[in-house]
Structure formats: structure tokens, C-alpha cells
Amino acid sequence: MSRFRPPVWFVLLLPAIIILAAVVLIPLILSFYSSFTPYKLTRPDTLYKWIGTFNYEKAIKSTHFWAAFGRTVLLLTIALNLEMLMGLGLALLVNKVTYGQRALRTIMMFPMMFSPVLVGFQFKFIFNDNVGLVNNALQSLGLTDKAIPWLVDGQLAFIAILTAEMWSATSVFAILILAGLFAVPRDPIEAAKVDGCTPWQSFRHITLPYIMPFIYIALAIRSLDVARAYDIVQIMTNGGPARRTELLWTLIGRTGYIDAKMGYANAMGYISIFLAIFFTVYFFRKLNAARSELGMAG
């Protein structure tokens, strides 16, 4: 009887499969299982008690969960739209530059190189009540005579977080849209000029349809980033004041690591993942529709 020999490709992939299983698959299965238990970090024995979908039902009925979800959707909606508009404007400006464009593209990528933790500390200092750059600038210009509590007031803290998110990620839209602008064929634009079209008409009916797939790719990437925003919010406000800036993942982190309710936190995490998948599927459908209009569907 001949000995079984696994295929060469399987032997070559086996180390990667083992590492992925140890780092990704096993923790994923364990966290999914624990979402059906009352697992608490302070009581390891609770990991073996099965309670079914109780954690999911509790999350769905929780006002704190849906308030955090609403704030996350609000941040996602405002941030994505403003980042897209600013990135589009920046890409159009850089595309017009004839000298030093490579240097400008490199400078545009600088915010992407900073970690979210560093961005959080940076903007926490910028919006600090006493020594922050924003308050000092406003007082120096005579626009206000007292310190504005940027990180203490709920609405102002949300604006500060939004500003930090926009600064760190607008370049994602700018780079991808600029790549789309490089791919726009020149012949239709030249023909539109000959036919007497205005610059706005050329952009609206020729340039924009060509760059829409790139915009939807950027929207899909950023929607996942914002939907799981944690670092910047945690450092700047820690979800405060009074939970007014608490997003989904800061709530999940607080529930899992401060309240030690890891099973409940994992249940909220999986609900959040399903919601993030919904937004991703939506943007990719829009991407496929935009590609179809250009005859690029495959």
C-alpha cells in the first residue's frame, strides 16, 4: 500500500495555514462562542455556561448600544462626505499642477503615515482648553475672550473628533481620486471643449463618471475604518463627556475590558461586524454599477 503524500502546494502553505489558524481562526471561533455565554474576565468559569442568544437580545434592546450606533453612523456619514469633497477638491488641484506634482503627492500622504494613537494625542493637545492651539489662536485673534471647552462639551467634542478623522483620512480620497483622474482619457474632454461644453459640464458628464469607481473604493475602505473607530475617540474623549461621544467600538471596549463583560462585548462586536458588512456590500454594489456604466463590468 502506497503512503499518502500531501500535494506540494499544501506542504508549502501549511505554515501559513497554521499561523492563520492560531492567530485568526481560533480566537474568532472562541470569541463567537463566548458571545453565547455570560463570560466575565473576573470569572473564567462563566465561559462554560451556555445562555443562547441572551447577549444579542440584550444588545438589541440596549439604549446605550443604539445611541452609540447612531453616533457612529452620524460620524461615518459626515466624515465620509466631507472627506470625499475635500479629497476631490485636493485631487483636482494637484492634477492641475505641472511642476512639483510628485512632491505634492508625497506631502498628501503624510497624514496617512501617522498612527491613530498619535493623531489622537496630537488633536487632544490642539483642542486642549488651556494650552491648545485652537483656543490660543482664537483668543489671539480676538474672536473669543475665554477658553472654549472643546473636549468637555458633547457637541464640540464630536466636532473635534470629526476634525481629527478628516485630517488623518482625507488623503485616502485624494490619492485614489487622483489615480482616477490620471486614468481619464483625454479625447472625450478635448471633444467636449470643441463642442463648446463648459468646464463644469465636462467634469459632470465625463470626468466624474470615470472617477466614481475610485470614489466608491475609497468610501468602502473608509466606511470600515470609521465604523470601527476606537483609538482617536478613546484618547481624545474616552467616550465622554457622559458618553456623548461614545461610538460602537469604544462602548464595546468599555464593556469588555472595564466592566469585564467579555461575552456581552463580543455579542455587540459581532452585531457591529454585520452592520459594517452591510455598508461594505452597499458601496461595492455602487462600485459595480459605476463600472457597468463605463462598460468595465467583468
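Computed from a predicted structure; not experimentally measured. So that the term is clear: the rigid core is the largest set of C-alpha atoms that superpose within 1.5 Å between two forms. Residue numbers count along the first chain shown, from 1. Compared with the form predicted together with its partner chain:
Comparing the forms between the two forms, the C-alpha position of Ala67 differs by less than 2 angstroms, with the core used for superposition. A displacement of less than 2 angstroms separates the C-alpha positions of Gly240 between the two forms, with the rigid core held in common.
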Given for the second form:
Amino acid sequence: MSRFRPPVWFVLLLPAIIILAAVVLIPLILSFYSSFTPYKLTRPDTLYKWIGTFNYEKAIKSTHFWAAFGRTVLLLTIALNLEMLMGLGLALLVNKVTYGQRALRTIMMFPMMFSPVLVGFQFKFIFNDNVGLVNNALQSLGLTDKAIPWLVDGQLAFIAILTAEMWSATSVFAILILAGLFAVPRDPIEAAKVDGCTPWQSFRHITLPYIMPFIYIALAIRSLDVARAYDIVQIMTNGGPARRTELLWTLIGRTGYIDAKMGYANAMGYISIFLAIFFTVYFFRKLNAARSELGMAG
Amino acid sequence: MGKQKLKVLLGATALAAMAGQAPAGEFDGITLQAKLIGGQQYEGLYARIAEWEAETGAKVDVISKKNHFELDKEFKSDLAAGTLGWCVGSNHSSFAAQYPNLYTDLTPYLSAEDIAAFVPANISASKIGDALVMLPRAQFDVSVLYYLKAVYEDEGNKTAYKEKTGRDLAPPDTWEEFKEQAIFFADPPNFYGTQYAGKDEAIVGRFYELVVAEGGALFNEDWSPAFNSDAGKRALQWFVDLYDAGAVPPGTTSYLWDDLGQGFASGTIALNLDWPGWAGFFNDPDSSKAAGNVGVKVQPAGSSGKRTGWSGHHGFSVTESCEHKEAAASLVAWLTNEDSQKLESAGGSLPTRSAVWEHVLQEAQSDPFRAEAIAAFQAGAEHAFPAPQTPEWIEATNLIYPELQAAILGDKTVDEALADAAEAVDEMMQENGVY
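Okay, that was the form predicted on its own. Show me the form predicted together with its partner chain next.
The complete assembly is shown below, putting the previous chain first.
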């Protein structure tokens, strides 16, 4: 009788498969399964009750969910564009510096070292309507005599959150683009100079194409980050007041952990993942296009 | 059990009955496991457990000491896993409704006089249906009115208020008067008439007590929402009017208890409905600009004549599955008896026994501010009622508060906001199988 012998490649891959299954697959399957149940953390027996697509239908019909979805896409779009432009500007400036560039690069990374929770608290205080720095400064400068409700007004709160996000993440763009700038070859730029190109022309047609892959990588990383935005918003406004700053993950977090409705929260989570997948695919396509333009496509 | 032993036991029981109190050895050999709330402020009382052990011969094994949120999780996992071998647990009136089957009714183990010695409002807040599921300890919370005395002593204010309303300026006794005065005192952005908790359970709790004071209810008997009523609309309108008039800080919709405490202590808020724990803080020159200027008064009444009084208190319970319920009930009674409450309230917390209130008031006579505060809280305690006793309370508050905020900020009318909130709560209750 011959014993079953698994192929060598399978045996060699087995440890990786087991670890991946334990840390990625099992939680994914469990959370996916629970999204088809009325699972409530406080009532463990509800995990075994199958309710089909009820949670998904509920989420799809919920105006609060789609409002949060739309707000997350809006924040993502504005934050990414502004962070990219500011990061690009910052990187170009730092690239020009000849003395003390290392120190500048280190200083630039400081915001990335702060925990998002801390950033949330810091900006919550800065934008506080009563004792906050912004209102005090505006009042001292005589620009207003009112207490501007930064974290209460829908648009102002959006700006406050955007500011906090940008403060903490613009340097991600700056660092990655700076790395791109270091890799730009000198020859084409010098050739362009000899041929009489303006600085704008050489930036637009030579430097920018070279750093585009770096920009797309930064955009892909940050799009995932912002699509999952939670901590800063949770601390600053908790999605409120009156759901004015509700994002996907503040809504899902509250549903899952405060209301203890894990099944419904997971269903909303799975719908939201499409957002992240869409942006990732989009930026990776752009990245490949930019690379093939440079003859680097593989 | 040997005959000899039985005789001794019977003899001891007879002696005990004659003496009328727990005799030495009444619960000999019994060990009670307990899960108690932990924290430095509670330790003084737990030191008394040794005395009870010495008197009764039983032993107490404290197997868990955590805060209420952690205990709450532990109780829920005990219920799920069926690990209910323990007997005595700390309880809280805001949590109790979540585990209706965990604790036993203590009424059979106590005399009517024992129960009557507690403040009646605290006893009714300790019941689920008719079952007395806990005995209240001297850790009681209800909000009363704190105010800045200076604004009432100001001659300019007195004259202007009299001219405006035809009445003398005095700390308000109704919520209507409170609103009128708050708007009158407000001078934004430097000084505000009042402030309120603006999100989460906090604002719903305030709304709840105001609905009750307006003669309404948050829920019907079957737990369907009842707040989309005239009383509910009047209550929400109160919040809206104060916000619209600029009588509260514009950021109040994001304030919670700490923000409110700090706000009143900054001396820029005239009237503040707040909890007993802040009294010392408000009148301490190191922590408060309002120190020496703070008045305390019983909370105002709504248009129904009823006062607000959303309250909470700690207590001790005995599990349904406990093997030695009598011994456990004896321990719970000991931990909440007069001496125990005197000991605890010496630390500044509020008692739940009528006799201990008198004692605390007597003790505070040398400190006029403390005496004024204690008198206000004693009066306030008479109107106290607990949070709605349903496991769905927190989930309901998460559906209600964004709608209250929407009305306050003008995104919705009062009618729309309450209709939307009621619809959401109704849907949730049905989905959770409440009705």
C-alpha cells in the first residue's frame, strides 16, 4: 500500500499557508459569516442564528450608511489631493536645501511619529470653541469677537478634521516624493537646460514623470489609510454632532462595540472594503501606466 | 449530621432568635465568593467584611475586583459560560436591567423595617419589576442645581431682571424660569447662562429627565418609544431655545461631564445642573475660579410640577444560583447597614438610608457650603428615578442623541427629530425582539 505523499512544493508552503490561514483567513471567514447573523456581543447565542442577507439589505437601505460613505469618499479625495500637492511642494523645497537637509528630513517626519489618538486630542484642543488656540488667536487679533464653533458646524468640522489629517500625513508624501527626486537622473535635466527649457518645462516633462510612480505609491498607501480613518475623527468629533462628521468607521465602530451589533457592523465593513479595493486598484493601474511610460513596466 | 451536632445547631439557632441578631457561628463553614467593584474609595467599606466574618463564622472570598464596565463584561461572559458559582456581586442601577435573571429577589431575606430604612426612591430604583435585586450602598448620584451666587447678588442684574419680567431675581425653581434666566445672563463669548451635556448617553439622560419633568415618559410599558409626545417636544424645545439664544457655549453639543465640570469651574457659566462629585471641586480655590461663589439648590421642576432626577446608585446583589442565599443576603445587609453607610459617606459620597442622611447633614454643620450642598442633594434624592430599566437603553441612546443634536443645531425641526428618533428606536426594539 502506498502512502499519500503530498508534493514537495505543498509541504514547503504549508507553514506559510497555516500561518496565513490562522491570522488572515480564519478571522476573515468568521467576520464574513457573522455578517449573515444578528450576532450581538452581549448575546453569544445569536452567532448561530442565520438571517441571510438581512444585514446587507439593512445597510444598503440606510441613508446614514451612505451619507457616511459619501463623506468618507469626499474626505479621501480632498485630503489625498491636498496632501499630495503640499507634500510635493515640501519635497521640492527640501530637495533644494544643501545644508542641514538631513535635519530637515528628520523634523519633517515628526508628525508621523505621533499616535493618531494624540493628534486627535491635540487638534480637538486647538479647535475648541471656548479655550482653543484658533479662536483665541482670532479673537486676540481682532478678526472676530465670536466663539467660532469649529467642531460643531458641519463644514468647519470637516475642515478641522482635514487639517488634522493633513498635518499628520503630508510628510508621508513629502518623504516618498523626496526619495523619488533623489532618483531622478541629472543628465536629462542638464540637457533640457542646454536646450533652453524653462524650469517649469523641465519639471513638467522630466522631473514629474520620474516621480509619478512614487506619487502613486504614496496615494495608494494613504488612500487605504484615509478610507479607514477612525482614531482622529473619533477623538475630535466622534462623528457628530448630529452625524455631521460621521465617517464609515466611526459609524461601524459605534455599531460594533457600543451597540454590540457585530453582525451588522461586519456587513457594513464588508461593503466598505469595496471602497478601499476600488482606490487601490485605481492607483495601481495609474502606477503601472506611469512606470511603462518610463519604460519600467514589468 | 450527627444528633449531637444537630442539637447544638438547634440550640444556637434558638439563642440567635432570642438575641435577635446574627450570632457567632451562624454561617460557620460557609465560604461566599464575591465580585466587587474595585477602587481606593471603596476599600474602607470592604475592611468591614472581616467584622462580618468574625460575627457569623462565614468566609468571604473576593474573586474579582474591577470597575463597573469591566465587571459588566465579566458578568455577561459568566452568563454566557454558565460560571455562576459566586454569590455576591456589586451592582449599579444603570447596569442592573441588563441581567434580569442573574440576581435573586432579596425581599424574602429582609424584614419590612430593614427595607423601609432606605430612601424609598433608592429602593424602587433597585427593583426590576417587583424583585428587589440589590440593596443600595452609600454611593448615590443625582444632579442638582449649582449656580454662581454673584450673578444673583448683582444689583444691575436684579433691577434689569425685575424690569424685564416683573419678578425678583432668585435661583430658579422651574426649568422654564431656568431657561429665562440663562438667556438673561448670557453674554457670549465671555459668559454663558448655562451649558448641557451634548452627546452620547449624557444628553439622552438629561432629555429623559426633562421629559419626565414635563409629565411624559421615554418609553411605554412595552418599551416602545413614548418620547415623540407633547412632553417630549417641550423637553427638546428647551435645549433648542437655549442654543438658539446663545445662552450655552456653541460647542456644548460635544461636551461631556468633564467639559461641563471644567466649564462651571472656570466661572463663566451662571447655572449648571451637575452631579454631587463636583461639589468639592467647584468650591476649591485651587481648582475653581467659582470657589466661594457657588450656591447649591434642589433641581428645578418641569411644567408637570415634577422635578428632574435621573439618578444612579451602587448596590450589592446576591446571585440566583448562590447556594447560601441567606448568608449572602446577610453580608449584603451588613455592607449597606447604618454603620457601613456612615463610614462610606464620611468620604463624601451620598448615602441611601434616611437616618444616615440626617447624620451626614449633622456632620456638615461646621462647613456652611457642605451643609448647603448636602441639604440640596438630600432634597434632590427624594425626586430621584433610575435610567430606563431595559438592556436596550444604551443602544437606544445611540439612536436618539444624533437626532436631538440635529434639532439643537437646526438641521431638523423638533417634530422631525423626535419622529425620526422614535422610528429608529421602534425599529431597533422590534429587531431585538423586545416586542
